[in-house]
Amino acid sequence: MKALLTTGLNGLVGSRFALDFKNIYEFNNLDLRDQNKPTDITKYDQVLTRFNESTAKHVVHLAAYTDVTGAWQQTDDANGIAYQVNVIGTENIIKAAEATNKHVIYVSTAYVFDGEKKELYTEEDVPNPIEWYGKTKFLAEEVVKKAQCPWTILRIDQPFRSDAFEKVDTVHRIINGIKAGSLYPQFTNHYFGPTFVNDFGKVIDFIVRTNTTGLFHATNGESWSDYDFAVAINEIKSLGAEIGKGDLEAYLKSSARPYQRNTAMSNEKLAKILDFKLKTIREALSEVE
């Protein structure tokens, strides 16, 4: 069993991981709810008190506030909860990673970017993040990048897992809805890059066994609509709905918490080095429960 530390292992992502590589892994993982050792990521010293005791090589860090409308509402506020987890917590993460030598693996996001690119976004596009929970994200990374340890971004989009989470997934929630037939109109102009939770874990695993480093776009490598997506899991899961049409261009005129248009991200670099192939996402949705 390898040493390994972590943040967010409780999360939609993390628990999957932690699930999936449970005989791998010797997780020591870095969480306020922890009964025996409760460790605030926004305190310093609590942060490298658990990294001295570690002898893990590797940090994975998943913790993050990642409610987008409630970061919205949290905007410019250094002192709200989104700035002091995702960007103070990736700090102090880092502060411990140089002082005890370990080498960082940080999970960001596509929403560092400002979703105008028609084209698949690139680990070489500029992030231009267009709402608070975006620029916490990047403001992280840029931390990460000036690391003076190892370190490794990799950035993810809309996670879905194949078994059903309390933190109801993108693929669950339109399932869900379908199935109570409540689900509103999905977007048809409207493109994001699914990650399989499932994909996702092995790919962290690769970082880890191969002490790679480096930004990389960590998605399936796809472009879905809103709207194709739900159809394609109606489909896949032969629920039988009809599935309505919406507009993002309309939305946008009600919204007044800015919304990218576009999110996917090409993997093609990953992909690239990867000892495994990441399954296309019709065939991550047909192993969803």
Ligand SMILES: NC(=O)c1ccc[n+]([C@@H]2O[C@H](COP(=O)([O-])OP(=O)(O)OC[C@H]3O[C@@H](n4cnc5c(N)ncnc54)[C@H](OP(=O)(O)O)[C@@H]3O)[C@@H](O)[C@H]2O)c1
Given for the second form:
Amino acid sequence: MKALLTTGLNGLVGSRFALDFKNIYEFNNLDLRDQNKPTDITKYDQVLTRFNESTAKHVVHLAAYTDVTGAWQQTDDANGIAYQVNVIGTENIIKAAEATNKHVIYVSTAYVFDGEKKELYTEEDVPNPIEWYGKTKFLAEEVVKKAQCPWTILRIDQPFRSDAFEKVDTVHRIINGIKAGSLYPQFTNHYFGPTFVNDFGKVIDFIVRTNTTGLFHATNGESWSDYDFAVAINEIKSLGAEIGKGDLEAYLKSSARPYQRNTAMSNEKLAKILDFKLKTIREALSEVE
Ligand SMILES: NC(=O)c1ccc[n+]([C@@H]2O[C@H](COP(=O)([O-])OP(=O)(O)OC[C@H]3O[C@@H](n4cnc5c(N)ncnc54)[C@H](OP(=O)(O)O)[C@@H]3O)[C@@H](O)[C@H]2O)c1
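Having gone through the form predicted on its own, I am curious about the other one (the form predicted together with the named molecule); can you provide its structure?
Every component of the complex follows; first up is the chain already shown.
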């Protein structure tokens, strides 16, 4: 089996990748929770030791502080955990990769954009983050882009997996909400680009297999409003609910935290080079348990 350095392999996205590719890769995961080798990516010495120990040629860097509201409460605080994990952690990964000549695959987010574009975002669009989580992920992208080692950035949005996970994804939150009768009215004027994690794992594997470098949008390439998405889930899962309609603009008037109105991204650049076909969102939803 091929050795693969990873971070964040116990998270929502990483744990599905680990499950699907357990027979392909021998994972060398850097994790605080590791029983034998607990590793904090904010500590360079710990990262470098693990990189030196590994024969892996690639590093899949998924670890991040992903609580957007929690990050917003730390705005401009470079000592806060969001900046430390997302920016300093990524700096450490890059420095160690440069020192050991490894290819870094950094997983980023559509939240680097301000959400004001009416069409799908492309890789040519200029990031302009409007809240601290997006800002820290953007600053990390800038670190990656300057790296003196091979690098790939994969931006995703609202990842969901076929199975239920301890950190509840968008699709399972909607299913749970419908079943409990507690689903809020869904915005008809907020748009996003769902990412089917089971497919995204195959994208990571493709990048490793082909040594592809550069910046790519790695969602399933579609744009959905929250309302249409919930209606589709309700229909495909035969849940028989009536989905209420909500208004993002009304919500924003009472929300202190900024929200991106649109984070849907075109995946055309990536889809053109992949050697497999990404599922449509309807196909992906039909696989959700
Ligand atoms: N979820 C989303 O909606 C979304 C959207 C767009 C992009 N992304 C990006 O996709 C990636 C994966 O997201 P996710 O939702 O799978 O994240 P997640 O479930 O929150 O998992 C984050 C992982 O990072 C690890 N981690 C945090 N601090 C660390 C540290 N100091 N040292 C080592 N490991 C540390 C955590 O380890 P422990 O488990 O030990 O705490 C956890 O495994 C992230 O880069 C995120 O920015 C996510």
